[in-house]
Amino acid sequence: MSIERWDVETDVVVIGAGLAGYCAALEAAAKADVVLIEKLPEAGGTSAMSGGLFAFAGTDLQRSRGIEDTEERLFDDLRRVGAYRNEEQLVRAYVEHQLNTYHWLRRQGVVFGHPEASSGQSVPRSHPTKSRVMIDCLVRAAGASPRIRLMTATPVRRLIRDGTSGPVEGIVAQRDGKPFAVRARCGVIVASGGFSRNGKLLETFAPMQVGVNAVCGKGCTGDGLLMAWRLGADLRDMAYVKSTFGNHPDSGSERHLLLFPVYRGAIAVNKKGRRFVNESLSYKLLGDACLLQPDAMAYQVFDRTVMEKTAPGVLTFDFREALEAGLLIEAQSVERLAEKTGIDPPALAATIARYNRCVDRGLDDEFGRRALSNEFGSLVKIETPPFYAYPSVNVLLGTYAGVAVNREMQVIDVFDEPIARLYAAGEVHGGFHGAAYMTGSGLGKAAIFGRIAGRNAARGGA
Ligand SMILES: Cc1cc2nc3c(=O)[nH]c(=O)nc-3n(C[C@H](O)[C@H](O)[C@H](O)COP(=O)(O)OP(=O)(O)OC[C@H]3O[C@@H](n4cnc5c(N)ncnc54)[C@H](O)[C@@H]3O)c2cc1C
């Protein structure tokens, strides 16, 4: 496609006004004029509805709580969680730029709370923020920059390059129902998020996830991935798209209703009343196992002992609130609980009896469970009424896979060559997470790599 007339000319175009897009735009604006284009009427994307946890290591907030964390430790954890399928150069780039990005975000007005331990972390390093407030800080900072122009309700449709293999020159979007061409003298940054809402891409790359409820930004339709793919971009981590276990089937697509009593002592049983997995594994691996069960659903079954571990106000561990909201099934006996869930009562009773014997012996001879979550927490018997069941299916929160990039965030084609003047950052690119995802590294990656992409694109290099 060639353009006869550009409607607007600028230095850098950023596609997508989520966290990666804002970080890229703000960083690029130190040197260049930027047009930040968002397809929806409102900026924020998945970033604005996320849990707000960022994985940083070696922060003052960690030190003030006596948490010893280092770059090497973060590097080792990220590589291990990704099962060493992630690219060392990208993990290294994350680690080298993370502390700097933590301070940079704080300078934009982002406030972090005390670090929490989360999935895949050997020490507490999830730094919590209020995600909408965090995005609002960046929106304000960008609004105050004379060099950044935001266009909302403007879906980008195509990347434009010079000839069939020349540098990327700009984009064509749809604005007020008409094509709208923007020339980018220095570069285009794709920051358009994941593809959880694109059934065709899921069918092609992650057929197990077709039909799983997606809860994420409405713009997560893989547009940027498709546009870069058309130009020859290589793809990474597409085989590792995973959904998360523990969502209530009534959640809808606007919010999740994830609850994790398994990490406080519950067992997961399928509709036949049988356990099917070591419940201490990560919720993504539990998700893989759940998809293989009848109707791809299960119940997290527990008793009063686990209910007493409820954490008020912590969304995924507030069991009491789930009960009050009518999401939990409650009964005074295992038999009655089975009847209420439709599970065969003798089957559920036998499963619980066998599990309790395992707890007594300290050996789960069925699935090798030894702890409640990761390596933490001792197993507890399910024996004290009332008993509870949380109906649980999977939810697709993100895809964490996509176009290939190098550590400068240049998009790489199928012959391992950079596509000149094309960059990507955030959930749209692959190669960083590998086989699995450490909590906090989705937002961390969007901010860190968004800034790198912005800086490099503004230089107007190759
Ligand atoms: C419920 C939930 C909780 C989460 N919690 C955490 C957490 O606590 N910690 C963590 O690390 N990760 C978390 N994640 C993942 C994390 O939120 C995402 O990985 C991250 O926000 C992605 O940022 P992004 O900027 O790449 O994409 P987004 O924030 O999705 O932004 C992409 C933007 O691009 C726009 N766009 C798409 N196509 C086009 C187009 N054609 N033209 C123009 N604009 C376009 C979209 O509308 C969107 O605004 C969570 C995800 C979910 C769903």
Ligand SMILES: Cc1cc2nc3c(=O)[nH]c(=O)nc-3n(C[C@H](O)[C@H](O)[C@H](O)COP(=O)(O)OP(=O)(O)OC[C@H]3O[C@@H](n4cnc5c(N)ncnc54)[C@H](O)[C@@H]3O)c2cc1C
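Note that this is a predicted model, so its numbers are computed, not measured. Numbering follows the first chain given and starts at 1. Between two forms, the rigid core is defined as the largest C-alpha subset superposing within 1.5 Å. First, how it differs from the form predicted alone.
- In this overlay on the rigid core, residue 280 has a C-alpha that sits 2 Å or more away from its partner position between these two forms.
- Core-superposed comparison between these two forms: the CA of residue 159 stays below a 2 Å shift.
- Annotation for residue 141: C-alpha shift under 2 angstroms between these two forms, rigid core superposed.
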Given for the second form:
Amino acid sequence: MSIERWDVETDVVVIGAGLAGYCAALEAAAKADVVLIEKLPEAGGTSAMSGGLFAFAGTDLQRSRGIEDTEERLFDDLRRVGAYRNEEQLVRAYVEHQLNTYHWLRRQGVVFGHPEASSGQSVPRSHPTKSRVMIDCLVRAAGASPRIRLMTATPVRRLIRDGTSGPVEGIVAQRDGKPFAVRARCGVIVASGGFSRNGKLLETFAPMQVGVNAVCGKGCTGDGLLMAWRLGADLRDMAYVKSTFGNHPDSGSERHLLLFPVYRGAIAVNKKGRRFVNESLSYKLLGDACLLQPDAMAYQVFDRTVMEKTAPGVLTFDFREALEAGLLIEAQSVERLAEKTGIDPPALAATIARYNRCVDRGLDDEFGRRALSNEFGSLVKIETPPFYAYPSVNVLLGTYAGVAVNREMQVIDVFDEPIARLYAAGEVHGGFHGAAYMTGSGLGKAAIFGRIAGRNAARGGA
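Can you give me the structure for the form predicted alone, which would complement the form predicted in complex with the named molecule we have just seen?
So it's only the chain below, everything else dropped.
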């Protein structure tokens, strides 16, 4: 496609006004004029719907609670969780820039709470924040910049390239029902999110996830991936698209009701009252195991000891709030809990007794569980009433796979060469997570890699 006349010219175009897009735009605006384009009427995307957890290491908030964490520990955890199928260069880039991005976000007005231990972490490093408030901070910062122009309700249709192998020159969007062309003198950054709402792409790359409830931004239809793919972009991690375990069955399509008592000491049992997985694994791997259970459903079963580990205000660990909201099943005995959930009481009692014997020995003979989450936390027995069960199914929060990039966030083609002046950041690119996912690394990479993409695009591209 050739363009006879550009409607707007700028230095950098950013596609997608979520966390990655705003971080890219703000970083690029330090040296360049930016057009930030969002296809929906308002900004935020999936980022604004998230649990608001960021995986950072070595922060002052960790030190204030006596948590010793290092860049190397974070690097090792990310690689291990990704089964070493994630790209070392991207993991290293995340680790090298994460602490600077933590402080940068705080300067934008983002407030973080006390770190929590979450999936895939060997020490507590999930820094919670209110996701909508975080996005609002970035919206205000971008609004105060004279170099950033936001255009909402403007879906991008195509990337424009000079010939068949030249640099990317700009984009064609749809605005007010008409084609709208924007030239980017320095570069285009694709930050358009994943493809959880694209049934065709799910059928092609993640057939096990077809039919799983998707809770994500309405714009996650894979537009950016398809546009870059059309230019020859290579793909990464498409075989590892996974849904997340721990969502309540009553969750709708506009919000998730995720809860992770397994990472505080609960066990996961199926409808027959049997355990089926090592509960300390990433909730993506727990999700794979849950999909194979009867009706793709499980219960997270725990007692008062775990309930007392509730974290008020932290969405995925506020067990008390879930109880008050009627999301937990409560009983004074294991047998009565089983009756309320429809599980055979002797089966559930036998499962818990067997697990408690394993805890006494310090070794889970059935599934090899040694800790609460990854390698963090000591196992606890389930024996103190009242007892609780959290009905749990899977939810597709994101795809975390997509176009290939290098550590400068340049999009790489199928011949392993950069597509000149084309960058990607956020959920639209693959290569970082690998086979599984650490809590907080999705928002973390959106901010970190968004900033890297913005900085490099503003320099004029290759």
